[in-house]
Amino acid sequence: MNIVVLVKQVPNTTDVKIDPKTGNLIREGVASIINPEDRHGLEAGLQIREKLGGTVTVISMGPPQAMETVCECLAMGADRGILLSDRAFAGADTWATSTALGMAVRKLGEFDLILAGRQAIDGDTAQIGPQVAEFLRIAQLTYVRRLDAQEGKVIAERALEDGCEHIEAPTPVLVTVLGALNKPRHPTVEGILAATSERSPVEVWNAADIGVKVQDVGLAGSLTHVVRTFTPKGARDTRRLEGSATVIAAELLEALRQKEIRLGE
């Protein structure tokens, strides 16, 4: 089965910062790492390979230091890795990034499976896996947290609001996975070595080499653009109760009343 799985580099979200000034996130400084539930997509699409056979190929977009993140996947065991980074790619939306993510796919000609997280902590949109399926036009299975492939087809459980649902779809298919899905492994010394060698099967393309118009990608290809980013102030009101039970509970009460909050019968 030949896999494709796509990953991005973010920021440690539990360090990123917003300058108070500019309204930018502050990403100096801050380490980087391979989005989360990205790692799940890469162990599912491992484990996949072992198996029914087959390769696992990760695409990620970026600048030339997310190169780091496809090796890493290679030293997971990943089969081949490919970095698309160009200046035209630079400022995309998920609309853009679909675009140039489904170019890389076709030029890589026929595939079964393509495999991704449901989202990325640094945009949270959950967009991409869902949009690069409609670019290439086929199914789509989205937040998995169980899935099983055989010849010709997937098995996948979805997470719903209020359940759970059973789903097979037909290949070639795209999958979103959470991070309930798996544990993902450690990328190994040999894997490690062998990713950073100067043989190493990483691979960058450019827009010229997937065959897109730089007027569809990067920032002249966006449909959406960010105004600005800012953190929200909220004021507390805050208030001290003291007394007797009876004493709290009826200064609570109008405490309520004064809000317009009511109360249920």
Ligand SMILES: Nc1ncnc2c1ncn2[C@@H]1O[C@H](COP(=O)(O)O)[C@@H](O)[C@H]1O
The other form holds:
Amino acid sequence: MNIVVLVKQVPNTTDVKIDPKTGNLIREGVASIINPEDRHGLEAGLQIREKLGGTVTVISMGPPQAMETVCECLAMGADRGILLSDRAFAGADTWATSTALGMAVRKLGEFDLILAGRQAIDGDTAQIGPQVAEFLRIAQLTYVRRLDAQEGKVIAERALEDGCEHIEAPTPVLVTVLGALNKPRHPTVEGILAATSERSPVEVWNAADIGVKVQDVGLAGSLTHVVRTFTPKGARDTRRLEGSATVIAAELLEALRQKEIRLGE
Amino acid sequence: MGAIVIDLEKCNGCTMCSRACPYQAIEMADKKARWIEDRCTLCGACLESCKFDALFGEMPVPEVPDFSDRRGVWVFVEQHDGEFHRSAFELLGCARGLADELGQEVVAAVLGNDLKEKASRLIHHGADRCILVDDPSLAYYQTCTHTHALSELVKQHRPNILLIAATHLGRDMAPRLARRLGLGLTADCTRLTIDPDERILLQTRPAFGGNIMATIVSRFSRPQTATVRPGIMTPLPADSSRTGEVSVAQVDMAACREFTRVLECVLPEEKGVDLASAKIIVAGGRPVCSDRGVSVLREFADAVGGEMACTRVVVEEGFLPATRQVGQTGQSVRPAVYFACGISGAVQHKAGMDGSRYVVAINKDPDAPIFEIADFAIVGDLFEILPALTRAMRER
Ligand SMILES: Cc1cc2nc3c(=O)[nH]c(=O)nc-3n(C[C@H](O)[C@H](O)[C@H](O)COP(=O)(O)OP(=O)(O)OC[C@H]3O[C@@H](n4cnc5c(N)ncnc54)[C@H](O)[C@@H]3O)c2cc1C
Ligand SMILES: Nc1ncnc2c1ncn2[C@@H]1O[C@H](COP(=O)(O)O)[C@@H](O)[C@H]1O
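Okay, that is the form predicted alone; can I get the form predicted in complex with the ligand now?
Then the entire complex follows, led off by the chain already shown.
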């Protein structure tokens, strides 16, 4: 099977802090990581290759720094890595991102399976998978937590809010995966050396390489635009309750009663 | 389409532009620069490089199209087994406010089989009109069939705004639909308002795990489409005196190719808890990760008639099921009171509960961030406070 895995480099959002004075995001010192669910996508691709043969190609769109992520994927076992990097790609919304990723997949030629994370932790949109599938006019399966690939088709278990469904799709198909799918392997030392060596199978493609015009990608090609960002803050008047536990309990229940909150009904 | 124009009089063949071009889209020919349109991405790097004013760019300026004929605030009504999902009523409540502001109508779009009888409920909850696509292939959700039906409806009626719940179903279909119709799409909005000047939809959503909020607009496409977090918007009370037209639209379902085949749908035997509509929630964090902790929490929840909930840590440690997790990756809740017991108040947790009317926080640490959004702050040990509260409730 020819497998393509979409991976994104993201800031580790658990480290992201807000500067209390300016209200801006402090990005310094925040580590960049492979989007967690994308590692599970790659692991799934590697397992399928081990079972059915074929190749695993990772594609990532991002600044030159995202090469780290592509190399890490090679060190885990991917055969080939492509970084889409160009000033023109910057500021893309999901429309423009899916255009670039879709054009890159097309340029690769024949493929059977595309794997992506369900969502990226920086944007949490979960839109790229379905949008790339629609761009390529192929089937999509989202929220997948079990996946069995055979020649010509895949059978997946999709998580629903309650329960799940078992669903079959013909290849080519795009699958977005959840962390529950598998346990990703670690990169190997030989893998890291090979990935960063002279003969490393990584390529950097720019807008012209994938055949898109600047006005169709990046900020210029986006259909949505951010007009404002701000830090959420709770505008609540906090009342502190003090004293013994019994006193606090009595005061709280009385205060809630005055606010016409009915407890215990 | 734009173009790069080279003034051959002024060009002295210095090759600066050719070297500045990242795409090899300028060649030197006869000691003059020559533009190769096929390779050019109109990035403008060459323009800046020319010292002799020999290059001009005719760059395309994105023009905002005139969308004044697009009317109506549409709600996609999610249904399962012929029952409307509660998110549909939340979206109708939200759409009503937006439509009144714009002086337009609220339209409920329903895809399903044999649902005409039930459509009046949507009118009672705020829709002015209801449009159905009625077809057996729409009884159970499948991506391409639903995307086809809804995109055909949108093409026929040209709405101004389209709201879709950010459920698993909505997040599977909406991006596919948006890509097909060329629409900007904002995911997981928690606040929607109309810009007073531009009259466009301001779509506000959390980003970076809730660390910042971003307000996003779609100026270049219609309908302005957003998925909306379930559990955030308030449904309107049913008003059975409201009336409105219910019509069945003709969509050629044979024109659509469905790739997938559903083999089986497995629903849990026990229905999940409905935290989203709970009025009182008693939530515990890491310190309740013990049998004693859970029972202290449960006793208080029983005494106040509330639902138990928790942070992700408690789910990960296996003390409460994932259906009770509140937060960015769990449920969004909006109770009258939220008791946060031993919860630090991480952004990912707050993202799911800061719409609560009153927040009571009990935490040993006076600097815990949860206190920033608390109406009542109790600095203390939950193992003393909760039993005291339970006792006080029982004594009443
Ligand atoms: C991508 C992502 C998504 C996430 N999604 C969610 C989500 O949906 N929901 C969620 O909840 N979390 C989520 N998290 C995790 C979140 O970041 C926090 O780790 C989590 O909410 C912390 O839970 P906690 O408050 O229970 O634990 P802690 O942060 O460990 O806090 C425990 C608190 O209890 C207090 N305490 C201890 N003992 C007592 C006592 N005896 N009496 C009173 N107070 C006491 C402590 O002072 C402390 O403030 C997510 C994280 C990531 C990275
Ligand atoms: N810039 C990117 N490069 C490669 N893959 C991406 C990129 N952005 C998103 N993806 C893929 O799409 C998934 C969903 O991302 P999102 O829609 O942004 O939440 C991610 O888990 C990745 O697999």
